[in-house]
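Given next, in structure tokens, is a single chain: the form predicted alone.
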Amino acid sequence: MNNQITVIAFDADDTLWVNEPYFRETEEKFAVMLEDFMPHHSIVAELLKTEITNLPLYGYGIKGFMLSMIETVLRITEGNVDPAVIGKAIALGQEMLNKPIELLDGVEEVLKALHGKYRLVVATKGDLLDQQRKLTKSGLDHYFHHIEIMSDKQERDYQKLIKHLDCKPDEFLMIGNSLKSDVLPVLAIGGHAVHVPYHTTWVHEHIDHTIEHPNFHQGQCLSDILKLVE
């Protein structure tokens, strides 16, 4: 790997701590709640459709997911629903917001090993308040030089981050579990990226092609990063 790297950025959700399984767990509870109106798989499909449609309005995160659940309830039931069901959908979202932070294996060991040798950054997308809350609860915030909570992860978003950090693209390394959000846009602007897969990834983050690029690296776990940067 390029020995000129000075900044290492980490995605947060499902790279530093558990996130996506909570969405899938809530999705299952939501589908059970509405199974009198529609088959389980159809409810899940309707919720996903609502989420994708609402991304430009609400962005990423639990609060947007809550609003999409409420909208899906109203559409599936054609408005003929006990208000208590809406209350249950809200309660499911609030339950997610109150989940404990479960760090993934090796996270703190990796941050300790890299701290002081590189500028470490969190580059994550989602709701500002929720991501700040999770970072504080994680106990990891003191490792990071900068926290960037992004509304999206497109090329322009990374270019803005790199400009703010006053580094060159080839000095920047991004680590994350999403090929679509954490890898492709960084490679496109001349940076380096490491994909560390997670066993559950939101379908919206999937891509249908392989990546071949000199600046792309594949890890099996976060600790593999240490071998790559040494």
The other form holds:
Number of protein chains: 2
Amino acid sequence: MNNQITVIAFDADDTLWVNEPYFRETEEKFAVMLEDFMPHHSIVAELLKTEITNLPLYGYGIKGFMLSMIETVLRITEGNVDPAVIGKAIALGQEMLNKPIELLDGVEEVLKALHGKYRLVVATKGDLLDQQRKLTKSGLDHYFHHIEIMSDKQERDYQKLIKHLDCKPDEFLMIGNSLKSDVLPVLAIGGHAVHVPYHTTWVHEHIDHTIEHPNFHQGQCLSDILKLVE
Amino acid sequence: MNNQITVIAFDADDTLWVNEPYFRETEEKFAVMLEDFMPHHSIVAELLKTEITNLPLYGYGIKGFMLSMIETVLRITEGNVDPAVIGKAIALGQEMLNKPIELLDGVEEVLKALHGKYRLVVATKGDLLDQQRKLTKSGLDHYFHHIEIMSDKQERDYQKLIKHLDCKPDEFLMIGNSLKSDVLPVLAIGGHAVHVPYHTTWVHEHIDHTIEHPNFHQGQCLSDILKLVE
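Could you switch over to the form predicted together with a further copy of the same chain, since the one displayed so far is the form predicted alone?
Now the complete complex, all chains and molecules, led by this one.
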């Protein structure tokens, strides 16, 4: 790999710590709560539809997800629901906000090895306060120069980030579990990217083609980064 | 005023554009919607109580406010409510998210005069996506080097901001309408602050003493800044 890399940015959710499985668990409980009204898979599909519709208005993160759960309850029950169900949806979301942090394998080892040699940053979507709280809870914050909470991860968002970090695209390496959000836009603006897959990825993050690009590397686990950059 | 100032940071809501009156309007509509259950002023008090309780979990911004409205409906109706009322609370919040931007007097003139002479930044609390959207809608984004969405505005948050902007406290001037959030913590870390009051301020931002400090200046309107720094 190019040895001009000066900044390494890590996606957070499902790259540094467990996240998506908590959403899947919550969806599961949500669907069980409403199965008198609709088959399980249809409830999950309705919730996803609400989330995608609200994404431009709410952005990423748990608070928007909570509002989408509530809206979905109202729609699929056509308003014929005990309001206590809404209270349970709020409780499900608050439970997510209060989850402890579960670091993924190799995270601490990788950060320790790279710290001091590269400027390390976190580049993540989601709710501002929630992501900052997770970083603090993770005990990893001292490894990072900076945490950037991004409202989206499109090319223009990475361009802003790189400008802000005052580095050239060619000096920037992004590591993450989403080809759509962590890899493709970074390659498009001339940066480097490593994909480290995670077993659970939100359907909205899926892409259906393979990537071949000189600045792209496929990892199997986070520790593979060390072989690539050292 | 100290002529070492290199960075001028502006609070956004109720400093650059109208914000708090929209919350008051929404609270008003919310209370009218529920006045069969409780007197008007008690509804507003219950909503505020919910907001303050949820602040550590949700942070600032409209999405947290929406969730607090919904929770308040459930609590004050003790669950005996037509779920359509919850739908209306969501609609009230979405209406807020879609409000056009109404610039305050003198904003454009002040930014035009300071642009190029100082590094101008926006330093604001609130939802990430919502604040970015407001800045874009305002048409003011080209004046700013950077927008910092802060999860809170306490001393440590300003310390991080100043470190991040790579300037000394003494070179930093904050302008805003909240003595509690825009002035006191900035003075405490050695920065400069100008208070430009706004007619409507959230009760949670009130302080009940006066400020005397060599780095503090009281403005009557935003244009007063020009006399102070030029």
